[in-house]
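Heads up, the chain below is alone and in the form predicted alone; it's given as structure tokens.
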Amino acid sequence: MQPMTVRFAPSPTGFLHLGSARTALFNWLAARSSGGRFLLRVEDTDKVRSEQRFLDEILEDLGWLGLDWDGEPIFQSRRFDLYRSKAESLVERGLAYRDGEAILFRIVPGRKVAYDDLIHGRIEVETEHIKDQVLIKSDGSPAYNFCCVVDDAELQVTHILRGDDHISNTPKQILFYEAFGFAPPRFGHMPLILGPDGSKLSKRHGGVSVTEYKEEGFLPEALANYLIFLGWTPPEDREIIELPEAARLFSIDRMNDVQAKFDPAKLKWMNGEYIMRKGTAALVPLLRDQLRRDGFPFAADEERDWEAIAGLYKIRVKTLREFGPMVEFFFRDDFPVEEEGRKKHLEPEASRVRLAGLVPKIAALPEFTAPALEALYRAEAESLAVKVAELIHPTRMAVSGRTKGAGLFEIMAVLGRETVLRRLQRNIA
């Protein structure tokens, strides 16, 4: 495979969008799975919306999603001489002409553009369904489509990936290339991202931008996987690949030709899946400086063994954001209750009667484990002749106030003999 140079060219005017994210992808793949290059170009002609609050959230998402880029960014907002420079050569030469401050390219009526597009296949255009097109505009600034042709020739690029909705442009920057005698470059356009209903993903499907999942907890891996699948199908079928490995396996020629719907259920689902497999050490800090964006005030707290607690509910939750809501009875003992639980498992008194008989039991317990905790419990049902259960629901509300959760034994050996039995003996009061 002969190496390929490529670029994301996002404009600083917005957040960085999922489709946008899933261009860098599938460009940075392309790079690196032939040993080429990924560059980045800063489209910065709009001086009135490009912001750099947005440039910068831009590259910190590209950077969070596992992108990394070759050499310095370049910023069309520097290049207006040369793009100038090179409209009025071609004015110069005939090709185009001034209208006031503006220049516009000529278009020659009665050819056909032909170019074969890496995922859709061959696509021909009539000239004469293209207007003459502004290559300057009366305020100075380049047109789109010009100074991209003005660039990627400079840059040497060999392969543009983008959206489908690039197509219309294609046949224009191919007139430009030709006009100043440069090879094009080969062109793939991607079907877009759909929205679950068939309609242009946006707002009201959800969240859009790259920010708006990182702040919801998902992981980046999860995030990258998921985009990428949206528009490439592996050489093996699974469903859980990570860059690195994509890297190696990916190939233009794989790359699907029609629309893909955007699935919240499915990233979900993925992203459980990662949270799961991602190592307990390295998962703390990530859940920590989730529950500090989330308001939780126990994310300072040193004292908790973070890596049992997260070990505990890391299989339990589909994004960073839902440990806070499972967690905080463990750092608080004003924790929320479930009322029905509450109702069903603690009011009654047969429930109290038994948490009171195992309260100088627990306390007596030469050993504070899991297993340990589960024997005495099992030996006390069986004393009882009642079903463990009888125990383990009324113990689960008054430590947790929740009915579900981690393995209840695993939880109290976390909370500590203090704690539990303060919180047993709360409630049968």
The other form holds:
Amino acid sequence: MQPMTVRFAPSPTGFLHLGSARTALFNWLAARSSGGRFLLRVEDTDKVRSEQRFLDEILEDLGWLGLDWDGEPIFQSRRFDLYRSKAESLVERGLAYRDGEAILFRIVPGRKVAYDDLIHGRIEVETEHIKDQVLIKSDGSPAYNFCCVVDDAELQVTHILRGDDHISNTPKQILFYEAFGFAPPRFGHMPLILGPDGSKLSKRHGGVSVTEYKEEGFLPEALANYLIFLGWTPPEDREIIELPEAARLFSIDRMNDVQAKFDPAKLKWMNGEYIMRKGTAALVPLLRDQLRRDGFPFAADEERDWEAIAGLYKIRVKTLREFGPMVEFFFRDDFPVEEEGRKKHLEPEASRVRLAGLVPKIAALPEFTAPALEALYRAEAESLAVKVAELIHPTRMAVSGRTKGAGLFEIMAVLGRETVLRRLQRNIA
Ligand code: GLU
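For comparison with the form predicted alone, produce the structure of the form predicted together with glutamic acid (GLU).
Next comes the full complex, and the chain you just saw is listed first.
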């Protein structure tokens, strides 16, 4: 495969949209799968709407998703003189003209502009349908289509993968390449991402920026995997493919030419898969970060069996944020208590008598481990001639406030003897 030189060209006028993230991912895949180059160009010609905080966030999100770029980003805002001199050279050659302060490119009617789109196939446009193109606006700033071509030509970009919303720009850009005497790159336009209801993905459908998914506790591997599949079909029938492997399997000819629907439930499922598969030790720092963001009370140097907590619950969550309510009871005694479970398992006199019977035995256990606790509970159930569940349910409610969760004896072992006894005792009195 020929090495492809591609670029991602965000405008820092807002946060990184899922659609733009997908564009970045595909350009990165094209570069990495072909041993080419992935360049970054900041399209900050709109000095009013472009903001540093958006740029910072975009770069951070790209890195978070696992994308690295080659060399330093280039900034269009620093190249206005170049665009102007290029536009003036076209005026001198009679291909463009001045209109007040503006410079416009003359579109010659009666021609056909044609190219083979990498995704959609042949696209042809009659120049009758294109009006003269602004190169430099009357406020002195360059127009997108023009600086895009000046830069892509200079950077020797070979392939441009971008959203379908740019299809109407491409014939104009091809005419600029012609005017400069350069061969245009290959273009591929990706169908837009639709919301579940079939309309263009927007705020109404929930989160549309990468940041929102990051905050919601999605793993970058999962989001990247999901976005790639909204535009590409892998050669094998698989759903879980991480970026490095996708780069090995990628080819443009397997990119989809139909619009993809964004399915939040599918993304969540995929995220759950990634959380489950993640090594517990690697999950711990993510869990700690998420809980800290969620306002959990723990000190940075606090001794706690984080691996056990992560390991016990990673099979039960779909996002990192879902950990919070499930593990809250590990962090404080005043955790919320499910009302129905409390009535059913803690209120009855019989439950309290059983817990009271367990307390001294738990206190006397030589080793406070899950197997030892389990053996104790089974022996106690036998001697009381009740099902072991009659002891497990009230204990679970007393120590965690929840009717469901990870295995009770594992939970107790993580909580530690002192905490368990304290919580049982306050439900006896
Ligand atoms: N700044 C443009 C955008 O964000 C770039 C389009 C292109 O890739 O040419 O849509």
